[in-house]
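The form predicted on its own is given below as one chain in structure tokens.
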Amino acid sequence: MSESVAVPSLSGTQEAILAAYAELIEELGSDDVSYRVIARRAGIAERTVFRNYPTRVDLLLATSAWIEATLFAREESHSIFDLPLAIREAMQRYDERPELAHVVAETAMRGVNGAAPSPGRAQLERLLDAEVPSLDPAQRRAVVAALSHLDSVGTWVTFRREFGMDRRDIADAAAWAAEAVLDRLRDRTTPA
């Protein structure tokens, strides 16, 4: 979505840990990074990493949310019909940092306890309420589900892995699919 993922207020130490882990993921992959290496990169003691993130799952969830909120952050859309462009731009950002995109997607797709499934859903619902209030609940749910899915790093991973698409093709396909969803709503909008 065009709405950032909410990350709880972080201390300077937590920010350093998450930034160090994100850097190391890009360099080494997520499975090859020990707490000792993260601590060294962050310039802190290994025990400090453990105190802040006692388990790998805690660290992964926090890092995934931090990546979405900082490195993949974007401006909020002002219209539901702006989403295809926002989705196109998001897909291109994921492609610029594929290792991080995979971490965010896998955290959400594995259903890791605590992972936020659709950070922009509330914004989608607000935009639909304002611009297309005539949708019945079933139609609304279908539109929100389709757009939430299209506007996710999971879609980028699927297009990349399963279809072997390149950066431009991924951005085009996701934006085109969002346009297809929204085209059915254009004649039902409430005049501004």
The other form holds:
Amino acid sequence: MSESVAVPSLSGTQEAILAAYAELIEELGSDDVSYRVIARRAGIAERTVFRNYPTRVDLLLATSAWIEATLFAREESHSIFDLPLAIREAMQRYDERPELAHVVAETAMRGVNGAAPSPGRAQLERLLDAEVPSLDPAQRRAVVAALSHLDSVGTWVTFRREFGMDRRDIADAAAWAAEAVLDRLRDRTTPA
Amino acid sequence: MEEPVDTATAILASAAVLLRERTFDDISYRALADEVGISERTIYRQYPTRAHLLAALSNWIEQTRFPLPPFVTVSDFRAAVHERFRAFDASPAYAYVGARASAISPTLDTEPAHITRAIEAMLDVAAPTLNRRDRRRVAAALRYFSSAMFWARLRTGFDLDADEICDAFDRAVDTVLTRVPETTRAEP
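Now show the form predicted together with the partner chain, given that the preceding structure was the form predicted on its own.
Below, the chain from earlier opens the complete complex, with every other chain and molecule after it.
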């Protein structure tokens, strides 16, 4: 399976820690999970958790990256015009794991202390350049920015919180907005 | 001593002061209690978890630092959002708190943000006969492109400044509004 987010290689212990923490977040919420509880769930010593993840920010960033790369992993798109479909599917996956989706969204929005907010950007640029090479730099930047914003868990959070949408409506509205961005490019593709 | 303001607000004002020199994660309840001159327990009583504190702090910053200019027309909306993005750029630490708070699992039954209602009202005026489904999709997309999240993503992930972010926002608004059929629009 190809993954759009690169996961740094993890030791078995690290994987056990991150999986245990993700489980506990779903059961308890992200605020109340102590290192002691994580260690017990992972079946290791609390000291080992601290050695691998000295601060809560370290632990959270690693967990968020792990969640994106495993639980929210997706097939790589082969065309920029596949993106609405990929977004639709991603929104449905977020909706199945709401607590984890919030954690990933929040971690990406922390500024300098956060995860990369647009991990799929390089792939979007590659697809766009291959299929729609005629954009000027400002257009290209705006298209990549809009698509990478829509193809993120923040969309699910915002549409759900601000508009009370259910899974189906979120997937529909997000894919629709991506289509709106792509529609303007359809007549600019390279001749086959 | 000055006239005591209410404790909840005093805590938020002090947290905002501390944000100038450290990130939200590095503001401990202990340090916050010292700054306000109250006990740590009083802070826990007001804000039982850090998520509660973050959400309240974000609301307070939003109201005091980033008041939303009123808008009725689409062009006023664009101008209002440009003004916000510029204000975010001038106080990034505060803006990241807002972006982050809007992504956390809600701590209480939260009301939709004021800007969401304003966007819906704007669409009712600009495209009065637009069907409900499209109106909701247009409003949701406009809301999301005008959010602190969009600013934060473009600043951190794309290294853009406020002018470039405003440009990307304008283009996104154009692509969304192109989907609103002419026939549903109000007569000019």
